[in-house]
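Single chain ahead, by itself, as structure tokens, in the form predicted on its own.
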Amino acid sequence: MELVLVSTPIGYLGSGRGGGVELTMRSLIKGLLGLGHKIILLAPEGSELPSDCAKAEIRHVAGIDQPSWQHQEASAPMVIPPDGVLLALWEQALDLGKSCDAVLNFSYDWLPIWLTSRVDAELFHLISMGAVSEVMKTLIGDLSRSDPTRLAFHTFRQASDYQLSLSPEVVGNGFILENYAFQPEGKGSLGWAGRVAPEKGLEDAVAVAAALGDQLIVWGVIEDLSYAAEVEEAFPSGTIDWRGFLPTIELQKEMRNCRALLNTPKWNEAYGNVVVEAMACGVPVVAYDRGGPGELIQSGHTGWLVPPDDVDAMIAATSRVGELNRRECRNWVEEKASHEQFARRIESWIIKGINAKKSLELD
């Protein structure tokens, strides 16, 4: 197939802004190519692709980044920036849209939603969120009832956040797992992964490391620099040692050496990659017992999983993941996310969909 990819219209591809929405594109892109699929990227000005992507054109779109719905109400209008990003880039996808086989929406915004029964192109939605804007609620659940097949999602705990007419089509991540080395041993500190704003939860993982008397690393983009300085007051010094947001290659060998993960949302995260990331070089995770990380971790083989925000009970799991085989968290990865698998569920889904409308125009 010839199918169009367009990214997140929250800062360019290599920038980290655009959190797990970035790894999940590389792995799908390369995995697609390795199908043999012909790709085009639409992305803001400064996006590049890796090298094991090469053979994907990529289309540079210029514009004011579209804000995020995380960091606003979830009763927040929907706002459409003079000369915005998400505005050219959907501009040109409905161009291509007219000869490729399929459109296929990275961004969690309102406007492909929107679209999608009022165009003739053929537009999929992977949702990468949970529902945190009542007008994406709203928007998702009524694109489930005209035509489900349209959207995707990570997991099953992040598709009940929506109000949606049939069983979810759960497609998971992918990852590609020759970025990650396997540590068999790891004896270095705790470790933790993610933008750095309040919904992420980093002080209750600072808290578990200063209880038992460890350093915390921390990587990941510091959205909200107010929040990041209250944390470190909040705490000794030297508690957290922060690493700033590293390219896959990097951070994995930095993490690798981690003897666990901390994962510590305050909202429902709609898969965790950094979860799979740590498993794939044999880190187990400790992390609440909430969203896609629920359905990630296999509680006392690769990690372990506590009730939400209580502190004492990851204290007392951390403690505890010296019990684990390293080996276990590195065999789920291989199991059920490479970025081959990943691909390959994503093209049946686009492919029962495209299906799916023709018997429909048939009958």
Second form
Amino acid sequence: MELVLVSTPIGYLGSGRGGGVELTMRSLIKGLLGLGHKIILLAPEGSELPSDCAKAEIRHVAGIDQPSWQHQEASAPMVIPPDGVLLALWEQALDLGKSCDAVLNFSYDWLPIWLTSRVDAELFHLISMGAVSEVMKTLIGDLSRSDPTRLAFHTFRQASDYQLSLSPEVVGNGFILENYAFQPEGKGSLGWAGRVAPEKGLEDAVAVAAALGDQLIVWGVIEDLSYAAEVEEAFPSGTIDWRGFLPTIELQKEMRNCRALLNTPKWNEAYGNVVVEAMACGVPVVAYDRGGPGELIQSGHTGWLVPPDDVDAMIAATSRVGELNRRECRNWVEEKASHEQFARRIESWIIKGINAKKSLELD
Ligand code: UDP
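Would you mind generating the form predicted in complex with ligand UDP now that we have the form predicted on its own?
Shown next: the complete complex, the earlier chain at its head.
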């Protein structure tokens, strides 16, 4: 197939502002190229792809970043800034959509979803967040009733936020396993990775490390500076070891030595890339049983799941990570979440959607 992929409009690929979507797109592009598909990627200026995605054609699109829904009121209206990159991306996508087989959307935005039943192009949407906005929740519910084949989700827990007409298409996610080295021994500090922002609950992970007299290594973009400063001040100095945002290869080199990764989402995390990246290195994950991580971790095997927001339970579980077999963590990722498997799931979702439309047209 000839596929057009439309990147997130909230930051260029490589900036970290797109969160897990950036890694998801890179893994998927490699996987789809491996299956022999032709890929055109539309992405904000400055976006880059690694050398293993060199066969994809990247077209840069200029424009102002789209504000993310993550930090807006649930009732906030849809806003498109003048000269916004979202509009510019979709002008090009609709143009290319006239001749390509399918256009695959990675942005969590109103415009591309609203367009779906109003244009001839075959549009598909991989929804990357739970229902953080009412206007998005309503629109996704409406599209599910008019054409459920156009939507896919990362996990069942994420999809349960939406009122869908059928059981959801759940495609998981994919990881380029050769980018993560398995580390059988993990005697190092505790780790935490993600965008540093309130919905990620960093303060709970720091509380666990402080209670165990440990240090917490933190990787990721500091999205909310005042929140980061508040968390820093609330605990004994030196509890957090800030390492900043690292490229995947550097991230896994450091993360793989951890005894455990702590994952403390305060929202319905759609998937939780960092959970699977840690497991790919053999690092067990102690997480709140909320959102995607609750579906990805097999408690007692690849980590421990504890009741959401229960810091005491997380302290107790973290002190038991030595009972887990790090090989089981890596095995789970190999069996369930390679980039090849992910690309095949996406391919079959798109083919099913195209065929469903064709059979409706024949009727
Ligand atoms: N990440 C990274 N370098 C860092 C810290 C994080 O590349 O130093 C990436 C990580 O690989 C993951 C993303 O940031 O793909 C965070 O995604 P996740 O799904 O965990 O959360 P989101 O930000 O999408 O809510």
